[in-house]
Amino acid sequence: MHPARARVRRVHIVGAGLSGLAAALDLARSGAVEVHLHEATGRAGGRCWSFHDARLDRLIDNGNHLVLSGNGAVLDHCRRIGTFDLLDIAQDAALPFHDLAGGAEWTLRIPDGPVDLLRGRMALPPDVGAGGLVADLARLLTADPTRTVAQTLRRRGAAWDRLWDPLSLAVLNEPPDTGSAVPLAAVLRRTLLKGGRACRPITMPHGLGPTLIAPALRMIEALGARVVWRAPLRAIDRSGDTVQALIFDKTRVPLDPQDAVILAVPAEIAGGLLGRSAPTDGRPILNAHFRVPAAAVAGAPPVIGVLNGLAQWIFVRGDVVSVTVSAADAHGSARADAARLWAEVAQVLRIEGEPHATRLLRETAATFAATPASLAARLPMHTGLRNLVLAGDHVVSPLPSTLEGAVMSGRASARAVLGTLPEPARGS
């Protein structure tokens, strides 16, 4: 017999990253609960935010994110907060590439229908055959969770160099020798295997913050949610299977029997608060931003893939060119990295001279490690505590660490606290 369901009246969301905001937005829009959002820092967004950089004198993002038209959770998030029109959605599923080794250029084009894809009607990189691609996809889609991308594909060649290696780095922030095949396959199911309609590149020319974060926060506050800043959660006071109070830096917040908690904090913090092991080995990403003459990049594609260099992806937004280096564990000094990346940008975009200004940003733990061992250690949404669930891209999911995974997890946690909490014991 299933326990009677309690009517949750108040939800405390700890963490105002994208996942916490997505949960708060659903709960505030429902009108069914009182929402309290607690954030350890003085800003929202977590690992997804924008800021005005004084050196560049431009608004830049802390990191670059390539979103595709198959990322339905991100697109729906933008619709809900009124920023869908701020997205720049490509008309075609096409990504240009530049090989720095020999200067070769090509465009990966994906047909609209998945049947056309399987029939080989796809513009592939040079020397990559449709038959080999289909065979590789079949191996990835049936991969064992313990296997890496390299162990699953088991062969090198043009497809490895020009497709699977850059895709693994872009999707997993992990090279194919260590990256798990399963989350890469999960992303391919939601994009490539649905055809070009799900693979159109989407960029955010106004920035991550103005597009995903600030409007969501304004809407949450307008709907009556209470937001508390600079309130790091230090401990959870619990009795049996129930959280009794949240212990913040400066206050103890007792919970009523019909209160619930969504813990939308990084994996290592969630594991520490719950006394459980969790993935702690984050992976870095290096981002370089160059302000250039606007005329120098007029007409340039908004996204370009780069092979055989330090740079992997180049993003063009106005007069700022941004470069992403995934799995950026060990490179040279900041000065040397900036010089090398600019030389590669200048080669790809055919720019002469030097940039007006440069900014290097290294996110030391931009994503969790998408290795088989790390994925096996992910924490589930349901914690065994009757009034607490987890949210975040690190929570058990088919997806790796992505914007899509963060939004999906936040919304799932909101559904969970409204629909699956048992009635508290009488007298508690």
Ligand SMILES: Cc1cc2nc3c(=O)[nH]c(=O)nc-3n(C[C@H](O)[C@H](O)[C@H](O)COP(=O)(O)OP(=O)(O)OC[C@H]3O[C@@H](n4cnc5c(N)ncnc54)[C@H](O)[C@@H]3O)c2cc1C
Contents of the next structure:
Amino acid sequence: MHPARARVRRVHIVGAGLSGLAAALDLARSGAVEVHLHEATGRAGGRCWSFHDARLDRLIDNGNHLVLSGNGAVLDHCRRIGTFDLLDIAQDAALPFHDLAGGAEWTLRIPDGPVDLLRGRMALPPDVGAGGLVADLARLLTADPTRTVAQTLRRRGAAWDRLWDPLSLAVLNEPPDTGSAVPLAAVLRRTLLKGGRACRPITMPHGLGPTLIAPALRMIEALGARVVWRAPLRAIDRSGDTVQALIFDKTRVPLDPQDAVILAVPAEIAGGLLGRSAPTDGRPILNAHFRVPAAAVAGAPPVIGVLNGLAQWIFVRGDVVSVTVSAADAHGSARADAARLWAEVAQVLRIEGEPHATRLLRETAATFAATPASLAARLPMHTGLRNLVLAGDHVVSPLPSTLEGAVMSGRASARAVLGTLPEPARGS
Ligand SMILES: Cc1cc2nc3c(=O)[nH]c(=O)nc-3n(C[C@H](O)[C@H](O)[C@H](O)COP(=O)(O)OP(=O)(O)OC[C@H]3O[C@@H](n4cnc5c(N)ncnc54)[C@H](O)[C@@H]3O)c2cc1C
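Previous: the form predicted on its own; requested now: the form predicted in complex with this ligand:
After this comes the whole thing, all chains and molecules, with the earlier chain placed first.
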């Protein structure tokens, strides 16, 4: 028999990152509950945001975010908040690469389906054969959760250097020697295995904030949600399996029996608030933004993969060139990094001279570590507390730390809450 269930009237969402916003949007749109969104800082977006940088005098993102057309939850989020038309979806599933070691350039092209494949519309990196690729994929798709990408593939060579190493860094923010094979396979299942239609690179020329965050927040507020800024949650007061109150910096918010909580904060903070072990070893990403003469980058592709350098991806947006360095803990001083990254950009894009302005941003905990050990510590959405569920990219799912995972988790938490809560156990 199912336990008795109570209808939820009010939901407190803690954390206004993409997962918290996705949850708030669904709940506010349902019209069935009152929504209170509490955010520790003075802005929404968490690890995904844009700001006007005074040095560049341009709107820049905290970090380049690459989305592929197989990221259905992110696309759906944009449709719901009316920003789908702001996305720049490439016409083909094609990514140009530049190898700084020898200057070689090639394009990785994924065919849409068997007909395109037969027409020769697949293009692999030099010296990478389709047969070896299929064998590698088979290994990854059946990987053991305790194994890394390197332990799963076991062989080095052109496919390793030109595909698996850059893909592991891009998808997992972890080199293949330490990154888990299972979340890489999960991303491949949603993209590469579905063919080119799921692999078109998507960029956001208007910025992450205007495309994913600000319109969502506006919609949530317009639907009557109450947003409380600079309200860090410090503790959770509970009795038995029920949260009794949320203790913020300045206020204690008591919960009624028909109140529920969605805790949409990063893994380490959720683990601390719940007294549970969670992935705590966040991984950094370094981004360098250079303002350059617009003419110098006219016609450049919006995204370019780079091999054998410090830079891994170059994004071009108007007259700003932004460079991503994933798994960035091993790198040196900001000044040395900026000079080296600019030299690499100049080589790839064939630009002479110096940039007009430079901004270096290091996000120290951009993603949770996608190592087998860290993934095994992910917390599930249901925590054992009857009126609290978790949301966030870190919550148990097949995906690594991604926008897609954050949106999916936020929406799942909203569904869980709207599915109503079990009645409190007798005596609690
Ligand atoms: C530089 C960089 C590059 C990235 N590149 C990509 C990419 O290419 N593709 C991709 O898909 N993903 C990428 N990501 C990952 C992506 O940004 C995250 O997976 C996603 O934004 C996580 O959203 P979230 O809501 O789960 O968590 P968060 O964004 O961390 O949101 C949590 C929110 O909770 C708030 N909070 C924390 N503690 C408290 C508290 N005690 N009380 C109240 N509020 C609190 C925080 O301030 C924050 O607003 C990148 C991330 C970074 C930083």
